[in-house]
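First, one chain by itself: the form predicted alone, in structure tokens.
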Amino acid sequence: MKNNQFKSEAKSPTSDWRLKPAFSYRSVIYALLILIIFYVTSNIWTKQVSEIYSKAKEEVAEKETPAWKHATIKIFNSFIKMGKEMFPPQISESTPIEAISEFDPQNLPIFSKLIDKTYKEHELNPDTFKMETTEVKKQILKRPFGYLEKVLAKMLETLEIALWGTVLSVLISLPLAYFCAANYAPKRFLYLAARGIVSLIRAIPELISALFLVVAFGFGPIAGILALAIHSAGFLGKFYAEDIENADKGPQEAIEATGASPFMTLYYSVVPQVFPQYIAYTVYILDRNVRMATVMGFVNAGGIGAELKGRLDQFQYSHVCTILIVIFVTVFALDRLSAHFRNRLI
């Protein structure tokens, strides 16, 4: 009986039923125009792996193998002896007495001790004008897990640069969210300027800022900090702002019919919906910072990446992997920290 009931109550038989194709007209469009632009800016890695070929095909001229295979194992053979050069890991640092101020050799760092080492100068001698060759022996402090303990500390100041960056950007976005949503903006003119602000702080990525602050406030995390928090405002302000106005009406109008103000509404009837999103947009955006702050030193705005480049610079690639795995345990246990953090708080 139920079931002759359902039946008459359908709209139209099963017969007549028709899937929505995976694939639409515009589909096709879509992926036509996604294919032309990675045809069109092709030659930027284009470019490069021809000029990679050329110089293998000019190296090879007078051989009988062919230049693909030339280049590629000269491109393998690079990686391979960079992998040779990072393992092991640099730990210990050895440092000359005289490059240390104020060395007290009764009050040496816990682990440490003092070795004799035999260096060979290269001097030029007044009287022939030639190259010398001398022998000098010099005191250095062996400490076994000092040049650990540096990349530790410049890690840590990342993760204060990342912290501070996190907070001032919280700080700016939420007065930017306000009068970035269109429903509660007070003024048409205050919502368009908001939201050119917040695409403005946007659209300049943190480096690029990070080389003005720098000329402003000088060397220092105080420009590294400052630039992660303006560009993180612009992402936070523009999420935040979204999901003010998308959230559900219902509650807003029960809270309005009572004669609440604009913002009283706000704060009874939006705020607890998108509070647990605002909880996950901030951690994505503090580990997002934590990960950018290593690379603020290239521009000398503090954190452990004007360590890296140095040794970058310097091709001392055991170094270069030590501070990588610390910048990956670090990443690593934020995130199960973050996520951690996250489950219980919503």
Second form
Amino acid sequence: MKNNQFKSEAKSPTSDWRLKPAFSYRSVIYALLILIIFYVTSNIWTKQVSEIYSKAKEEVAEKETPAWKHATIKIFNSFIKMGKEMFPPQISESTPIEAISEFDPQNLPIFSKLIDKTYKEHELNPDTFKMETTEVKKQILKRPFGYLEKVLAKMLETLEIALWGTVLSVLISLPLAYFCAANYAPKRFLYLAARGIVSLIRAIPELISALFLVVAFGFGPIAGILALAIHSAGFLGKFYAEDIENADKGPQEAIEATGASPFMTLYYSVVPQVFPQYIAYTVYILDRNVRMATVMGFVNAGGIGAELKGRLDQFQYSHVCTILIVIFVTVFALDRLSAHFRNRLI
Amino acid sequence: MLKFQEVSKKYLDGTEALKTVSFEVPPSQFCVILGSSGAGKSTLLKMVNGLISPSTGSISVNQIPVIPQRIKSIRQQVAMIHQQFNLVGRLSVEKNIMTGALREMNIIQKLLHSFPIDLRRRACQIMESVGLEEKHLNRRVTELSGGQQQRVGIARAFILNPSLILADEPVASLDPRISRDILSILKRSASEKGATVLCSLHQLDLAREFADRIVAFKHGQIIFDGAPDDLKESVIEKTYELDDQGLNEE
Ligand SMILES: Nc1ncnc2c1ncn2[C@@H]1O[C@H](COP(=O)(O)OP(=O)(O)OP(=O)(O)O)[C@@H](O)[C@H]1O
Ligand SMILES: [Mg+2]
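In place of the form predicted alone, output the structure of the form predicted together with the partner chain.
Okay, now the whole complex, with that chain kicking things off.
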């Protein structure tokens, strides 16, 4: 029966063989669907573009330049303006000594010096009801690297937040991974619960959980650490568990056959197999957490972000520039370092 | 010692790997199982230590039934040498051997890989007896040759004096000289300690040379059971012949 079928098929001339069309009606439908989605969603940016354009049109009503050119120049100019204000980056810091508690002139910080500066102060004279300008002499402590030091200290705090967030996430995700691995979870409902937790905590963006944690713990790094830990535990738990599930079955069978408990089977046959991969995941998460920790300060959850946000809000672009440079240099250096580390390990 | 009673195994996909198999292996016998690829040899061996559970029938080792509730005491007596070595690639030779003795250690020793010194000394003795050297101790097993890896697998099986050894093609893919060495090691260690050996093999000459008894399987059924000298050409032909059924199953 089978053989006959095979023969009759083989006999049909090749000109009769049905060839697959280049486009199936399915792929055409998918392509149309994608186009429709693009079209429907495009007003997210087209609306703003037309606003910018019509505003530019009003502004150039009497002039020669076309509106689109005017709008483009305006956008470029605002970048250039920001860029100009950024340079030179703010390195030094000057503080009036009266603002420093327990100021000790005998014991100045390294590199720093005292400067006398006169300020003009406008004051309302209560007798004459006139504005009067008085000259006030103030002693200023100028530290040539003061601001850079401050930013570096904030960056260090950021790194510490990332480090502890990562440590905590590893501690949370290791037991989670055990229950998330279908072949090791001791009970079905524990497996489902662990999977649920992992997907849930992965679904909450760090900045949002940080918002709530700040309410509970107050301003400061604890909220940042916990927010990073929770989110990355979701990632690590998933990755760790998948590696456990995909590990080579042979060694596991062999260790199981020696009478070892399931946990020891995992510990001796799976852990050595997945270890380098685990290190790679963890380094990646650490890398990512450093970047995330730089924005934790936006919601007052510690780190350099608060300083960045504050300076931006006050349009102090030279300070912003110093912060950005420190962030970029640190992230870049860490990226190189972790790549180097990963390559050596695998 | 080892008893199979009307054991059959049907896998989830419907493959009947074993069909009502019954036989007994007395203590300290070196029993060789022959059979073409897919005859059910690995299935049979893995059912003895509970890696696979039989669909029907029962198995017992020293009168203890092989059932989930008793599996701990079964595995204390039964050691296995696996068809694909099944060593833990990133662990050293010594650690691989010690994994055979995890049940003798406390939790701290296991978690810290800090094994008791008497077991470590014993591992050295066993390594020497299977022809591994001191320089191999701390090598990763992946840096060893196939023959050396198989010896590590044998050492792992012997670390705790099992009374029954399941050897699944312990010499597959090894050269004839090493094959002979390894089977002699197996046979010697077994006879010295009075252990029973159930060993599947593909090499007829080796089976004839080492076996006390040969059991031949075809399509999950016993077609021969007897002394090596009684193994006739016709049986051998039948064991390894390629028939339609065999081809379709492949
Ligand atoms: N997990 C499984 N699921 C389904 N079928 C299986 C499974 N394991 C083995 N089989 C089938 O059971 C039959 C017996 O397999 P088994 O591994 O016992 O053979 P074997 O005699 O050890 O062969 P070989 O000499 O090649 O190792 C084969 O047909 C195989 O395809
Ligand atoms: Mg097999």
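Take the two forms, superpose them, and find the largest set of C-alpha atoms that agree within 1.5 Å; that set is the rigid core. Numbering follows the first chain given and starts at 1. What you see is a predicted model, and the numbers here were worked out from it, not measured in a lab.
Positional change of residue 322 between the two forms stays under 2 Å at the C-alpha, relative to the superposed core. Comparing the forms between the two forms on their rigid core, the Cα displacement of residue 119 reaches 2 Å or more.
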